[in-house]
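Single chain ahead, written as structure tokens, the form predicted on its own.
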Amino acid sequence: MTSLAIGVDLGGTNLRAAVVDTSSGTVLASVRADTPIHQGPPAIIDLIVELVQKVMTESGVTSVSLSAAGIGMPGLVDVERGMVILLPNIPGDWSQIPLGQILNQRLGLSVRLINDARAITLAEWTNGAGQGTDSMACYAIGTGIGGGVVVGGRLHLGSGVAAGELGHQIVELNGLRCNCGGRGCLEMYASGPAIAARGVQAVIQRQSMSIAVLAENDLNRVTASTVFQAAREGDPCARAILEEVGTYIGIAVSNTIHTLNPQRVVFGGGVMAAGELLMAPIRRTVREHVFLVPVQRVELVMAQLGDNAGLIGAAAWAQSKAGPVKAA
């Protein structure tokens, strides 16, 4: 079987498609476009087809050379039927659309859907920071917090294909309302928007002049990256924000370690660009809260594949599941 497959990463801002050599995890060619989220599902489906055809043309491959195409979706999917269950951040009624079948017919390829964070997990396990492990957990921390788990040498999806929603562990009882409908989820305290909101609050309450200066006194320009930069420059308020964020993540990781006892926990996503400003409190919190598992045997490491992880994982998933989807 050929080792070439298509990987697609659908995000709320960008839509990317790539030709991937799944044997090595190498992205041979990729294309990108803005996601037309307000134009509805048909426009997004049309763009997926357009980008896949474009990247095939640019790389010189044909459908005969490809084993399959995988679509990483920012929500819950039925991987067997190729249907979207929940896509909270992209408008439109996706639940009635047989997306896998539609793309299969229009592309002439076996098309498989997978949650985008599970795709990242699969990529890091096969070709990145999780290589060589039999069990691992992956936190993808960015605009939201996704995740995935590998158990017994395979990506574990659970009975409802939702295993690995690590960002929706409850870290504050009766805490902030989350987009998922729950309260107190990790995502509400440690995602990029959550960090930015804390930065805005610090400026409004005049706790951080550094954040205000970096944002040129424009609250709309305060982002997680602004807080990171202020912390790197020694701003005590920004450092305190990241200390608290790292503590919340560390609590979630402690729960994961007690539940799975993984060999390795991998951290990726834009928020982890903060590096040691977050990793230090994460490690400390884990040491303070994990006692029933030999914590020194669990490695806490940064992801290796960067922005390409979702593409690589989607392609690898599709290749492993190549074949027709079940009827919707």
Ligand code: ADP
Second form
Amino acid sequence: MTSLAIGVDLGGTNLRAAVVDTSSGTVLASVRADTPIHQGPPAIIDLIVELVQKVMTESGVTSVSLSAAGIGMPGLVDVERGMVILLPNIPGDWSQIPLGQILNQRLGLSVRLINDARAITLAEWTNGAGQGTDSMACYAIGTGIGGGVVVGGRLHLGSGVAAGELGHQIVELNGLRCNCGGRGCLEMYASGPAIAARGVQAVIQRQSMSIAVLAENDLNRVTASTVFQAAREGDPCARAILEEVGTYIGIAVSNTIHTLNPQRVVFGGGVMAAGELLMAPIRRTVREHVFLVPVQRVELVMAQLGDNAGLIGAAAWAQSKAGPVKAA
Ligand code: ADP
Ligand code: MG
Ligand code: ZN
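Now show me the form predicted in complex with the named molecule; what you just gave was the form predicted on its own.
Below: every chain and molecule of the assembly, starting with the one above.
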């Protein structure tokens, strides 16, 4: 069977499609568009079809030379039936739509759905920072916080499909309400929007001149990147915010280490562009909280595949499962 497959990454901001060589884990061609997040599921489905057709045309690849298409979805999906269970960050009622079947028919390809962060985990494990490990955890820290776990040399999805929801570990008793319905989840304290909210608060409370200046005193322009930039410039308030964010992540990672005893923990997603500014407090926190596992043997590393990880992982997932989608 051909090793070429389509990978799609549906995000709250970007919708991307690629032709992936799954044997080497390389993206041969890719296209992107803004996700029409408020136009409803049909518009998003149309755009997925359009982008897949566009990337096939641009790269001269026809459906006969492709094994399958994998769609990375920012939420919980029923991987067997090709249905959405919960998409907290994309409005619309997706739960009754046989997405896998629809895309299967419209693309003329075997289509498989997978959670976007599980796709990133799969890609980093097979072709990126997780290579060679038998057990790893992956944190994808972006608009939300996703994750995935590899246990015993396999991507572990659990008895449902929610294993690896590392962003919904509870780090605060009686904490903030989360989009998942719970409270005190890591996502509420360490995602990009959570960091931006701390930056906005710092400006309003006049605790950070640097953030205010970088955002030209416009609160709408304060993003996670603004806070990181201020920290790089030495702003004490921005540094304190990132210390705290890193501490929250480190607490969650400590719990993950106690649960899985993984060889390696991989950190990716837009927010991790901050690199050491976050890795340093994460490492410190883990050293302070993990004693039952020899902590120096758990490798805490940055992801390697960047924006391509979700595309590569979705394609690899579909390739590994190629076959007809079960009737809904
Ligand atoms: P998505 O969850 O939509 O897939 P990404 O993984 O691309 O998102 O991450 C987007 C988030 O990362 C946004 O909240 C953005 O503010 C933040 N971000 C993007 N670039 C940087 C950067 N250089 N430094 C810190 N945060 C960043
Ligand atoms: Mg994403
Ligand atoms: Zn949650």
